[in-house]
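Just one chain is shown here, as structure tokens, and it is the form predicted on its own.
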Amino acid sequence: MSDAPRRRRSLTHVGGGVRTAGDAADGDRLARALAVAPATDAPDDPARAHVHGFHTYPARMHPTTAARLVRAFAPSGGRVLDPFCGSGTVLVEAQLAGLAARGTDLNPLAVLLSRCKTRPRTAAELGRLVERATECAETADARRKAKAGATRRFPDEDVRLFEPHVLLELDSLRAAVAAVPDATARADLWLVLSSLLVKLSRQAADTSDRAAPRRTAAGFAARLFARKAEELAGRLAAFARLLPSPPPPAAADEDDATAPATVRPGMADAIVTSPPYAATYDYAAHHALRMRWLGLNASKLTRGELGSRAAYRRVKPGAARETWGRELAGFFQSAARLLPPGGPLVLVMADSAVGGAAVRADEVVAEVGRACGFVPAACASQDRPHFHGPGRDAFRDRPRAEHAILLRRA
């Protein structure tokens, strides 16, 4: 039986010649963020250093990517917004960077994951950490040795999720972390159970529904939560160790980046992002099953998240582009009252396709920011695979790319 989870890679579509257009110094800027190697298993990869290498999040911008955009567009001492943060890569980058750091997202986990990465840590928190898991790994042991039964009733999701025994031990976990009387280490607590589930399921990747074969030996799920409890602790530590003194400020919150009620003019001078990619992931669906099982309320992502794929299914492919440009024009008429005169914008977004038609990021992000008071400045450009079968054709002409995108505030 299996004692060790299954390794999933990301980040590793990358690399390759960069096209540039607009002003040829913010478009070098733009090329050089973009050219990073592919992602590797090596320890010290910078796509996998530090907590950048804590729990997987589909779609992240590489961090050589963030860390290049952030110092290049950003000035020095200043603020840096993410409102797509994800699972907080800017927001990192922008810290170790010495700059002032805030997201916004829909996705309560994603602001549970950036909060924990950006929040420094002394050393006793840490090993209080660490001893709170071992805690929670001991009783969810001893429940498994003494037979005992579930806490709750399973959804019938989990039932075919998970071997029985995994689904009774990764209950046993939950009851426990959710009984840790500290806030802090509860939190990230239910960060490292969230980082077990894909793993310890029988669903095959966090984007797919494929089932995968399990056989995982008793005992593991438990044994595993404690390992990843001081993988944590220890990321944690290595990026403290890189922060400059004292460390600079970094916040997120749960917030629509359409109509932000936490970020106001003034609190941003440089927006750096990715924005979900028109009809590409469904992150709503993605993230379900830890949804569920950390209790988080994902209504308010169901009903305003961009781009999503299911949402997309019903729009004709001739009108995917004017569907997306009027999806991202609230977003940027949001950024435009945010930024002061001159403040730069920078995306990181790729091509999509609905049906047989291309939408090329590049050309709306340019049609919707002139209309929404931005100057597009820049942009560079690098090929990148398409995977989903049918809309393959729309790249007949010319290849999927993603782009590095500069637009300033008119």
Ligand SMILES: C[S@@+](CC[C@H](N)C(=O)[O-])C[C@H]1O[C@@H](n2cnc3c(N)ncnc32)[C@H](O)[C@@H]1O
Second form
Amino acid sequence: MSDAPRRRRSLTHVGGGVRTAGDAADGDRLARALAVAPATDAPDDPARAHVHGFHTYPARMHPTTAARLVRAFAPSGGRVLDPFCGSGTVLVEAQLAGLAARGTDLNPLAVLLSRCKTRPRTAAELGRLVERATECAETADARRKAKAGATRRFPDEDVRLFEPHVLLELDSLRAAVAAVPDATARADLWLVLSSLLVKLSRQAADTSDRAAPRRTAAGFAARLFARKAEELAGRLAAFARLLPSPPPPAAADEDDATAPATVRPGMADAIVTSPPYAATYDYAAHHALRMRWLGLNASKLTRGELGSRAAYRRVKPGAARETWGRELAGFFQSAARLLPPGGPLVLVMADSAVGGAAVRADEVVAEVGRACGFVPAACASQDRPHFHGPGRDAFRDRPRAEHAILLRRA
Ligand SMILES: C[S@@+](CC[C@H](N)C(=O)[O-])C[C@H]1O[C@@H](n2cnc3c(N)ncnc32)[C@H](O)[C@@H]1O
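Which structure goes with the form predicted in complex with the ligand, now that we have seen the form predicted on its own?
Expanding to the full complex; the earlier chain stays at the top.
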């Protein structure tokens, strides 16, 4: 086997040429943001640098893309908003660029992750995080050795997903985290627990129903928990060393990008974001396991998630583009209210396929953007493979692409 670092598919950057349209200088900036090296498993890969490498998230933006977009389009010293902040990639890169960062997402797990990554910590806080994690791991280990039973009844999904001894160890870890008195350490430790769940389950990935056979040694879950907490503390410390002093403020809230209650006009100078792709993911379903274990309420996400693949199964293929346009319009209208005239709206979006028909993100964005008070300024596009079998035919004539798109508030 070759020793070359393996390419990762979760960040679907595959290299290759970038086409641009619109204003030449802006197009070049967008192209530079898209043209990043494919992510690999190498430990020093920029895709997993410092806090970016903690916890997986479906359709994460490449950190280098986020860094280049905020540096190219947000005014110096300005405030960046990411209304679909997911795991916080744009917020982290905005802070590193010396910009105030604000994020919203309907997914409560995304909000916890974004807050965890962007909240500055003292060395004492990081020390406490590791201490508390060690205590939780010791409690779980002691319960395992004492053959203590479960602290609660497990739902059938968990019985199917985990080996019995792993389920008991995770249960002990969960109970120990819930009892951590210090709120900051507790919030971090919920995410450490989340970062283990899929790895220790019989599910291959958040976005996959494929079964992954596991044979986990007794005591491994607790050891992994302590190790991941130490890793998180190291990543937070590495991020802190890169931040300007004083660190720019950052905030993340659970909110709907189509009707935000936590962001008001005048609070953002630029929007840099990657909305969900039409009919591609189901964040509520992908994160059901994590939500269950962290006690998070996903009902708002289930009701308001844009682009959800499950919802598009009920949409006739011919109506998919129009439905997606309507969903996006809700977001564009709120973005138009938030930005000042001329303010940049920068989107990273991929084409998708619904019922065998291609939905071209650049075309829908230009059309909907114009109708909602934006002027399309430039676009850069790079071909991307289409992984999901049935949709492949939709891109037979013209390849699927990912786009970085700049619009300005009229
Ligand atoms: C492509 S992901 C963003 C990933 C993010 N850029 C990152 O690097 O992790 C799209 C996000 O939109 C969120 N979302 C879907 N519908 C939403 C809505 N109506 N309002 C706010 N967020 C929503 C999803 O929960 C998901 O986190």
